[in-house]
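Heads up, the chain below is alone and in the form predicted on its own; it's given as structure tokens.
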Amino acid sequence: MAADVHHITHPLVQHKLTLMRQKDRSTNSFRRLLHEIGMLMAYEVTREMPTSLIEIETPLEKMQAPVIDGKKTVFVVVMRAGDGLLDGMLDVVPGARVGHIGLYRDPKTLVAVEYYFKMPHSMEDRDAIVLDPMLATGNSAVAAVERLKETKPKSIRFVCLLAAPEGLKNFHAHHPDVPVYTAAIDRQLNDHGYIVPGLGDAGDRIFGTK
């Protein structure tokens, strides 16, 4: 199956991403911009979300009108940086459930190590949207989706702010069935596994840590 990558090129997304990349951007401003990008990306990611018809009554008459079942959607946060995208997504799909996967990257091996996993029940009835701002080496994303697949969700989509070509190749080598939605595909990884030109460590910039 061909790698399925959706590059979200909307001018508003690209403009806000440019502001986020700037090294002198404050923590507050970075967090607010990520929240706004999360909202905008949610529109693209949920474009194919299924709807069902219900009967409603307008001021003039009864009609059949489409609604989504937000409770069937699960935003899966890859901790901790994924939290930065969550609030914006929930603004658009407030009925969604939220799952968490805790992973940290071993600084020497760059391998993802799991320390937390909590999902809603009945995942086989739910569409999972995985949130992790940076797809760098892809090791964390591969591990997160591998673990998520054990719960057998109805579908899985992966959303990131930035992706490196190496990360996309690694991710789709392991999960060719999972589409990736990203605002940018940057040039490459550096020797430390960071995306360049990138925007630095997303978690540190969201939470003001070093």
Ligand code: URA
Second form
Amino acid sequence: MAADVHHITHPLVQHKLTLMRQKDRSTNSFRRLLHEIGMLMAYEVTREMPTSLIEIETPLEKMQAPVIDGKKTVFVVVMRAGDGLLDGMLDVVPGARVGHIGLYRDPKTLVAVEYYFKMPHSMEDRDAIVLDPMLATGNSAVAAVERLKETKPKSIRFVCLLAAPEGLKNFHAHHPDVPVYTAAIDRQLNDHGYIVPGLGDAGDRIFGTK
Ligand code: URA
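Same protein, different condition: the form predicted on its own was shown, now please give the form predicted together with the named molecule.
Full complex below, order starting with the chain above.
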């Protein structure tokens, strides 16, 4: 596995992912599990988050103690499935800012077309964590990160739930500098661009639109 792919093998994440893959799992349960996995993955993806020391007073004495500046983190949601990971992440980093990227693929040209893009100001001071549950072909992830890079964030990390080997290869061919955090690397893509064994259409399963 490439050095810049972090496979999150924690048993809690793996257990919840297995439940999410089950085809008869309800929308409510699927969404709740994704929320919980979002919290657990936030723990891994923020491991290198910088801290600074502040002076506090315990009941016994003064001390210098570490704190993080949550506002320096920006979660970048790739619409719409990325929304499913956001709330769990915000539970753990409540001070984070949130950006949104909306892209669709033109069916004729296959070029990614942007329909929404909104980031917080001063991105050059912020560490960006991109959220998109399914890294399938990787094309929309590549386009989203390309667009995000125009805002010059201090760092970029990419978080997904499932990745296909083809998507990882494509993504890192374009963005070798962006580490990917994933709960699983599945076997392959099928002819329709779905990850197999996968979990189906993440957006439809989160929002109950099918
Ligand atoms: N998007 C999804 O939601 N599921 C896949 O398997 C691939 C892309």
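What we label the rigid core is the largest C-alpha set whose atoms superpose within 1.5 Å from one form to the other. Positions refer to the first chain, counted from 1. Predicted model, so just to flag it, every value in this text is computed and none were measured.
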So with the core overlaid, does the Cα of residue 104 end up 2 Å or more away between these two forms? yes
